[in-house]
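What follows is one chain in structure tokens, specifically the form predicted on its own.
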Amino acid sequence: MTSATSSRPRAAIILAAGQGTRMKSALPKVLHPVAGMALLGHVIAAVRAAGVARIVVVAAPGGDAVRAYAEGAGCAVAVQDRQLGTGHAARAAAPALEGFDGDVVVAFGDSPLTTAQTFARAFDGAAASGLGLVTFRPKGGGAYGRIVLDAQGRFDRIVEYKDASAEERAIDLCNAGILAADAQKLFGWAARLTSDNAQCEYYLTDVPALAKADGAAPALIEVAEEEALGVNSRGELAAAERIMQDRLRAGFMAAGVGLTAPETVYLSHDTVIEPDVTIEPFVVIAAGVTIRGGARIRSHSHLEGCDIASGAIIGPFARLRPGAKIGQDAHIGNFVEVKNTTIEAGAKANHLTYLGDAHVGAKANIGAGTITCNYDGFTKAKTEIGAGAFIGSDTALVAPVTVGAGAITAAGSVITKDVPADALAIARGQQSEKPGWAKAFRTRKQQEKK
């Protein structure tokens, strides 16, 4: 959402140079996922939704993975050559925004829960008073910078927790670390920062006091505590995931999606679900899934990179992999896996089946135990199953192969040649019997044990 308060151009500086050592991971902290998207990706998406056109991501030296992600998302990258605090990191972005005539917001790449509305409010605060500062009130206090107010209840200064007195630590209004201001003024204030503090770092939190001294009374924007959550550990990553999932679930239910046990359903940042879809318990929806109105996703199913048409029934215990396209009123049942396959309207595969690199025609019936043998260790080949075809139980379809419309394959067949439309294909060995053989076998084995 963009704001109508100011028409000035908007930019963002996203700080992403932290080491993230508490994550104990080879993956950079800001690239850990929440709801299927990197922490940094959520911040980029939110500032863009607030009307930001130019984004600079501040990365650490050697942060190639962060650089690649940021540039892939259309952002510029600046390098903070030394870890000397948030103010020093903001300075590093100045060359990338040289000559920029507009407002800039400073955000954190490890805070995926900050909303576009909050960034827009920060810009509004900058337009109204010269600087917008985001604040929150943590329930448990915490080691956050405190917002000190003057006798009239206006902003006075920010004091970092490590530098705060006992009286200052008792203040419940805290700094979320997000601020917005005119870009050139912000860089001017950042250039005046000193490192005279307990950490010997350049604190971005000293900028509002400099702004006040220059006559820009900071506007305080208070938000819910969850929006200020930064991810620094695996526990905090899990907490962010819980909150994001709750947001997604609530949004879909408000839009008319039925979740019978919402706390057990996991969604992705890009999930598309239309009204009147019903999702049963313990369903995981990974990236790239679209579910059309009236479909039902039954319990314990896993969906990724697939498109499900209206009226389709998926599961229980179904797996749809990337490239699966399930047609209107089609049925994909228990322990059925579908990958890179189109299932046309009304077709059914109800039991214990693998369909990969295939096309299944309308109203075809796929029997239990059917397998498309699509991979020979080097290449993948396609299976075509015509409309109205009946694939008998335990059929192996060795691709490339076509089963014509209305054709039937006998149960237990291994189909290696094309089957004409309306034909019956039988491809299995002849059954033979040896009377008495089983009894003689048991007798011999029992004697061998003596």
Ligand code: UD1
Given for the second form:
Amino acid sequence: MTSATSSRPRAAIILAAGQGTRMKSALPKVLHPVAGMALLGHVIAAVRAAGVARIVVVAAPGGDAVRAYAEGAGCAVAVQDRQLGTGHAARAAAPALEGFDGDVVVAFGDSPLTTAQTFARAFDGAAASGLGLVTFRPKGGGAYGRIVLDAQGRFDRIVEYKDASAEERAIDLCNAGILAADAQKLFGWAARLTSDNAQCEYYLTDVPALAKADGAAPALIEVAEEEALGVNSRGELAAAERIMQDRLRAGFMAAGVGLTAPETVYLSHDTVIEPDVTIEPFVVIAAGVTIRGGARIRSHSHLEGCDIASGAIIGPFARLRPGAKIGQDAHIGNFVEVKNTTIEAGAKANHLTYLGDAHVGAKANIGAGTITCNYDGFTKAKTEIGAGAFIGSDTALVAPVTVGAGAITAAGSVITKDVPADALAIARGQQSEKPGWAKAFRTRKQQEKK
Ligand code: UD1
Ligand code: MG
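Pass me the form predicted together with the named molecule as well; I've looked at the form predicted on its own already.
Then the entire complex follows, led off by the chain already shown.
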């Protein structure tokens, strides 16, 4: 990740007081997830990776969920009592950064695609000229603030779209909303803002012109349009997800991970995959997954909170739930669900099985239809299956129960007592035959029908 290039301390103000009404959701907008992490979490991670040590999240009054999330992530929270604009919101962070001697970047909590590199460039701009301002050129124009240049092609001011003339609206260079400057100078400029404009708001975007007047000519940093994408609606949330997924896929492929159909594989912000893992089409990887080199994840598998060792084969149609630890060269096949269970090296559970709260020894073989009965409606209990054990098809293992190493359970058994090592356990109804009964039955039924 990008590291700090100037030695001045770095802070960030993340604006998150917006109501997000267009999401039509009980969940605050900045807490909606992209790649399994809240929008706000992405911004926090990106500014940290740009060398930021202190973060102030600006929340609306009553924004308890946002406050809890921000504090949980080690940020301070400032409340903006009324939403009077982005400049007003930045001002609300001033008490939290009182006496802070360093540079601060202002970012938006609903823009999860801004990279650490962009924040680092904004800080570099602040170090070089007094203020770093992030810009972009949106293909479709859009209602963004326009960057007005002077006759010499230097920064003059930002004009908000609603305040802009037709000529200004035709400018293609737009404000991404991110700027960095010395913290105390920024608060000084923000204190001088007025709300004398079309929206009667205190615009943060008037700060660069004030900086310029003070001799801090803004350094313009241009980034790709996607970095400036703000999420205001479900559609934009889905667009952000698409872009984030593409970034994650591209990153893993560049690092040596094989994705047969990358556009069908869904990853999480914290996914760890080593080189030479192959992932077949239509795999969903939720939070907390690590996959070691040489493992293969076959189609239509769903993985969450699990560790997969090298050489293991998962799926097709496998479900690994939190606490699943799959050993080297182990196989987990179709319609097998594994939860809070360790499968040691070389063990196999290839078909139609539930393994919950269990430990499966090395090279054990779990037959089709095996179920660990781990829950009695009140508490969970453990199943221990020894190394090299052979669990016959359709065995129900009523936990707590232990099957010793090398033991065999007969198909269809309901195992309620521990099975010693190398023993055979049979726990099923006895079979009896009635010779000729079926034929006699058919004859009788056919006669009844006549
Ligand atoms: C802002 C910029 C615009 C830029 C655009 C880029 C201003 C005045 N305009 O416009 O130049 O092109 O972003 O997307 O800054 N917020 C608060 N409190 C407030 C107002 C806003 O916390 O009182 C937060 C919002 O939750 C949001 C962010 O600040 O996260 C930006 O506010 P928004 O209203 O979306 O600004 P834009 O009109 O998009
Ligand atoms: Mg906006």
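Positions refer to the first chain, counted from 1. Because the structure is a prediction, the values reported are computed rather than measured. The term rigid core refers to the most C-alpha atoms you can superpose between the two forms while keeping them within 1.5 Å.
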On a rigid core superposition, would Lys24 pass a 2 Å threshold for CA movement between these two forms? no
Could you tell me how many Å the Cα atom of Pro435 shifts between these two forms when the rigid core is held superposed? 6.7
